[in-house]
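Below sits a lone chain in structure tokens, taken as the form predicted alone.
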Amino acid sequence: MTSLGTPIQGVTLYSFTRAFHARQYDLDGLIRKLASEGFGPGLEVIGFSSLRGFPDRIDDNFVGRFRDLVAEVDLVPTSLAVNVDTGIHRDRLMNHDELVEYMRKQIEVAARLGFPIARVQISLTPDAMESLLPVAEKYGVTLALEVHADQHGAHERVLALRDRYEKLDSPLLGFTADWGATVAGFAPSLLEAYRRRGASEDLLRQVVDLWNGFYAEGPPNTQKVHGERFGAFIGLAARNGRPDLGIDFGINGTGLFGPAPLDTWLEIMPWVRHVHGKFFGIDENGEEPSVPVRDLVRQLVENGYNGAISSEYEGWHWNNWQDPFDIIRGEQAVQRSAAANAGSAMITDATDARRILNSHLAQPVRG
């Protein structure tokens, strides 16, 4: 029988780019206000977004201030995020080698800042994985695939994964489970957001009705499936006079809000080394509207998860008129409720997450 699952709590600097790119906060206040707020103990870094010069320019100066501020505040690094941007030439992709060396540089930094997961993207293939073992074992950096919409934890292309994760059995390759793959409904703030924008109801009705619609087929196997129904809402905006609005509502419609089942999540749980905890508001009740956060944190419980929750909150996308830092108190909330109706807890002593993560991450996977 598996035991119950203790997840970590823990926060993305992600959720906070509007206030961060406002300059509302350097990282190092940011870093601070997050642990002041008791959002940790788990941080999630994001590489180019919230470091200057990654990767090729963090000196020793730099990792030995980022440690020192991370250990002052009593936080644990949980995930660097970093990129697989095989298209950053103009005339073509990136050939093997150069992917492999392009990655090599960013999970390096990983490791130097403390990080014992980099979370790498989707258009990572099996081959590509398997080429970069030996690079998360030179530098003992877990490697976590994001699963993230319009992909889902029984995607074709996230199968192959999994089959060529378990022929190579190595604690170092792994997911991480996005929740934006399994959302419930569409964000009543980002209908809100469409109206302040002059979206007529006749027309926001439609849009949930397409993506309710998407929900009761099932979610898209295969790229093809994807692509029609990306293009279903461009072609929902043109006939109601709102082709600007056409692939805003199809980067969300499909990219963001994605309608998988939860129990898709089964397929993969075994190799989940770390989950993003996608959100995208807060409702009057205290409750998250379109993700289903309680089944997804009571589902991690009983499949005996232990490692972190970043809570990532999206709707900043879109929201600008309410404060991230009450919506990501309000999520972690729920999410310790049902950690403890799911008869267990969330960790928020830092010095359990470390113990408890480590141990997640040195474990075999058993699929």
Contents of the next structure:
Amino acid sequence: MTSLGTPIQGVTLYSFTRAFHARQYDLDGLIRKLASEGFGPGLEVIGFSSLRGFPDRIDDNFVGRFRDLVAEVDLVPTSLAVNVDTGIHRDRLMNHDELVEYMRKQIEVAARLGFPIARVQISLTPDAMESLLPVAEKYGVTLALEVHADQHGAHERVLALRDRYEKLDSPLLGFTADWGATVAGFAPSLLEAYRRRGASEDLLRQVVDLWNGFYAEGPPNTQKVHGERFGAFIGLAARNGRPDLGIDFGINGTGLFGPAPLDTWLEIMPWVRHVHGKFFGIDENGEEPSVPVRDLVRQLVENGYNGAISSEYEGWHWNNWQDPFDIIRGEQAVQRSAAANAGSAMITDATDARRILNSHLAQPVRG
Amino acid sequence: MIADRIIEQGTLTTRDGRTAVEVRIPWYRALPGSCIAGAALTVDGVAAPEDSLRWTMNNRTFSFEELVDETGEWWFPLDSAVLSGQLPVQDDQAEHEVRVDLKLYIPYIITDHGVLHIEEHDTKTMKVAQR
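Could you drop in the structure for the form predicted in complex with its partner chain? We only have the form predicted alone so far.
Below is the entire complex, every chain and molecule, led by the chain shown above.
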């Protein structure tokens, strides 16, 4: 029998995008703020969002200051999110060798900064992941490919990756499970944002009904179905005299709120090295109304998961009327409560988190 | 995304027929010059001629044609870039309506229709900044 997991509480700076972009906090200030709020000990960063000059111009001086700060505020680096910018050239996609070198540079920075995981993205094929394995080994960094809407744990692309991982049998290849794949309802805060843009209650009811219908049908297993669903949101907006909202409905309805059942995670659970606790808001009862946070935490605990859960608040795209710090505080309380209800606990102490993360991951990062 | 912050309030300047405004990225992460695919600058309904537009970031100035191959300079989320064009604007106490349109490629999202691009715009009203 699997012993109960003890997930590590954490947060990604992505949750505070609006405050950072508004220059309310610089990088140091934001890290100090989340440490003082107790949102850690896990700290996740997106390289291209937070690190000026990433990855080519990250010098040793910056690396030293970053490591000193993280040590001073007693946080634990969990994952550096890196990007697979295949389309960076206007006239062509990157070739294989360019891609490997592009990723190598980012993974090297992850190691130097002390991040044991690099979050990579779904456009990496099983062949590309195999090519990157020597890079992962060189730097001692686990590559955790992100699975989120419109994919899910049982999607054919994800299963193909899993099968290659199984064949390669390296503990350095795994997944980041993003809860955006297994959402159970259209976020009420987004409906409120549309309301503020003048959408009628009748139209919003139809949007919810359409999404609920897709939820009942299950997740799209082909690109064709995905495209049809996108088109259905656009058609709905047009029929209701709000064509300006159609693409927004489509992007959010199909790209953010993935309607996969929770048990799809079981397909890849042994390879889940990191979790994005994706969520969109907290309601007046202190609960997440569209992401089944309690069930997701229970599932992780019952499957013996000992990695980090980075709270990843994405409602900032549209919610400019509530404080993101309050919202994240609320969501982490739900996570801790859910872990306790499952008979375990979230790890909130940095020393415990370091010890548990070290045994959860295969080898120490070589920075 | 963060389209409402594209134009930095109070940064409209004009000199010898050229007009400029500071702009912020409406996206959460840095993008290289090659992904900044186009822009338009319009003041009081008059657009600057396309071939006169220039983009300044990291203290370097580019035409949009030069940006196509630029993967060395990146637009960081905290930085203002400067969009300028040949566009006479009265340097007085009047309020001007400034509009900026931006087209950005998102290089990690490859769709059935190619690399995803987003088109965002922002309009703000301001006087010419006094220097």
